[in-house]
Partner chain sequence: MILWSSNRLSPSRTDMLLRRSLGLLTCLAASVVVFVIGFVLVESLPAFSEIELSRIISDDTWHPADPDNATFGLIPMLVGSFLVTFCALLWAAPLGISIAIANEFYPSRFMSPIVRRTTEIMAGIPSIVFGFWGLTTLVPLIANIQAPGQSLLAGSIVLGMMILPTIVLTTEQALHSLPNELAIAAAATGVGRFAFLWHVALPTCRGGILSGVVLGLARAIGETMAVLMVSGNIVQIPGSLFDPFRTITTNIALEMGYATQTHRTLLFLTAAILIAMVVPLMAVMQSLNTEQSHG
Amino acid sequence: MAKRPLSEKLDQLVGLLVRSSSALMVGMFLVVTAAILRNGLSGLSMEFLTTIPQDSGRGGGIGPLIVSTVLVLGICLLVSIPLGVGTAAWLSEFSGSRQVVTKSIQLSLDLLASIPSIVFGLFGMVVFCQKLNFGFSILSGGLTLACMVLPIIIRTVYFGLRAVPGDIRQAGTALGMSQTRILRSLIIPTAMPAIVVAILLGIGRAMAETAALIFTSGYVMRMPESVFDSGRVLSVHIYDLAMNVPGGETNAQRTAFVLLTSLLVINLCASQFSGRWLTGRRA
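Would you give me the structure of the chain only, in the form predicted alone?
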């Protein structure tokens, strides 16, 4: 009986710490968002979103940079999503008794996820820009980002697939379904929220990346004509204006507002898609 009050106090302490941590995270988000809104919302217009930069970025807009960002992100996701989901599915459902191989791959993924982005930038510059002769281009930047986000996507999707109850697999087997069909028709739909989270994490990492793209996609601010052209993305533009261009802080803050808003919109759309998907599956 004497231990019960102590356990209740520990529960209350843990609950207080959890609530305090949550409040701290929300507070940090609100502070950062308020600062960006206060400094970046002024002067924001359709002209700023569509025109080309002028005077090293101090004037003009960010139209070409938005196009370059979308192209780099599109290449990144086009490569990383099929490879990431496929690798996670193999590790979760088809690796079987290959425990040594599976553990080696998982260890490699953990190591890749911890590598600094500047190292990925140097890797992309050597492999994609020089060896494959893509040069400083949107294609090189997108492929480099794909290498960076693959470990995140694979690990997140893998844990999502492993969290699917075993009863679903057994039900599919009892109905005579092949392992591939069980994966396609039962497991992946059930794990769709985890796949959406993995894609969101990949998008967040890719859109916020700066160091790797400086070495691969380049600094050019003109409108790209193809994926083989050099193109400056929003995060690189923010860095350059804030660090290298005197008087560029105002446009850097406006660009940061556009980048943050884009991430929020993508997250909201993905959440809505995931919620409707689950509602439709239950119905």
The other form holds:
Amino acid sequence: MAKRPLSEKLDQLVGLLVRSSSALMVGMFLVVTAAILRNGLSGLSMEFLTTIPQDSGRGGGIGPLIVSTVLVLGICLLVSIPLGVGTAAWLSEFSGSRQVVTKSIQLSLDLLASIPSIVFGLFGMVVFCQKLNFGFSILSGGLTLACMVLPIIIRTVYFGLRAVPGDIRQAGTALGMSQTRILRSLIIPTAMPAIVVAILLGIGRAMAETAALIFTSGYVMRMPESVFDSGRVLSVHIYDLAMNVPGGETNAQRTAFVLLTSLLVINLCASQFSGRWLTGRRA
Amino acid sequence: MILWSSNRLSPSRTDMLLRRSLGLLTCLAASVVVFVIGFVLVESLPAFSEIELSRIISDDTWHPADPDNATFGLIPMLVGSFLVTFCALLWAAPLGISIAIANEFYPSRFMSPIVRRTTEIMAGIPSIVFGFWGLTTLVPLIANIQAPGQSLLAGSIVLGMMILPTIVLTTEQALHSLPNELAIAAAATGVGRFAFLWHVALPTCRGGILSGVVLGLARAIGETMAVLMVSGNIVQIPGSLFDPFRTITTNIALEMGYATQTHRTLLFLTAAILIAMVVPLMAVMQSLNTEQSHG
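Requested next: the structure of the form predicted together with its partner chain (the form predicted alone having been shown above).
Let's see the whole complex now, leading with the same chain.
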């Protein structure tokens, strides 16, 4: 009889402990985001978002940097989405019973996902900037990021394709549709939400990246005229202002605000979208 | 499950074309990792002939660009990488595991959804933002206790926050995959919640929990920008939590911009060492996961 209350007390104690760990994490998150959002909001205006930076970024805005960021993301997605969707489609629909092949492809993607971003930076610098002669350019940066986000995109789309019910494939086959037609008109449209989530996750990952871009897309703050120009993205701007430009802190804070809010929006969209899509599937 | 695709007797020409081109894309995607590792290795190979390689261990300073008296000691930075990763895991691993336990075993209608959402969002905060927060908020706080503030302590706090979501999500997944029968059997035999957690759930999920910690470890070793901004970047073995230090990743980021010849080769060698550390960790994690799914 005396044992039971003790174990209940222990249970309550552990409950308190683990719940306060959760509260601690939420607290840390709030401290970080609140600091970034509060410091960055002051002096933030439309003008800051559209004008060119002046005095190494201490003054002026971040207009060209937003353009560079969008261009880098565009190139990254232009390469990684077709490649990722194609690979996911092959893995899901055409790999058949070739277990060994599928396993080793998945292993290689897992490995790719585990490689640190700074290593991607070095790889991009050697291959895209030097060997392929693209120089420090938006193109090199975008291609480097495409290699980096590829595993996320393949995994997300793959699970989306696997979640398409087998009935749909069987119905298509029974109607005499070709495989190409089944994939294009039935499977891909059904799995579209997963592809959208993959795009959002890819943007979120790519936009957050700094280390892989320092040595590939470079530091130039001018408005890029083509993808062969060097262009500084938002995250690199924060890094440079905070570390190398004395007096650049105010604009670094504003840029961090812009970067953080856009990422929060993108990631919330992704999780909202994948949540609804998953619950829809379960129902 | 669906074998029809490869069993079809006479696929049309477009189907064959589609299958071939998708197969080609898959080969390309699968070979990216080979290219990445391959190019880094090729660029680091000259190091073996340019210097006596034992010098990266025997030299105790790092002055690779000095024309007269170059030294190539990587040990202080390797130690820096390990120390900051260890200190980050020291607090982030227990905290992350207890958060996962709270989510799975002590759910609350008010807190759990907030915690889940927070974990998701925190995983998406860029390292540069964590680093910038550390530099502008955390470092001045630490400098109040002991200058300069850019220190092992700042590095491990920022790094721990970055790997926390990884540990929470992986551990939660492991706890969640626990067979329902175990919980039912425990309830039927009158085993309390804590006893079940301590004697059944945690031992059963050991593999999955460990793999979460290993994943966090791998991420922490490879992390660059956040650590760069708060660590002070002085090449030395930190003597206390308040000393500045430099890791192997930040060393690449700081010096690649101007490195030439042997210096450049050595930075690529550092990247190769980094890959060599991460790949076995991945293998360990895979085996832990398999062990868990069998157990």
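For the two forms, the rigid core is made up of the largest set of C-alpha atoms that agree within 1.5 Å on superposition. Numbering follows the first chain given and starts at 1. These figures come from a predicted structure and were not determined experimentally.
After superposing the rigid core, the Cα of residue 36 is displaced by 2 Å or more between these two forms.
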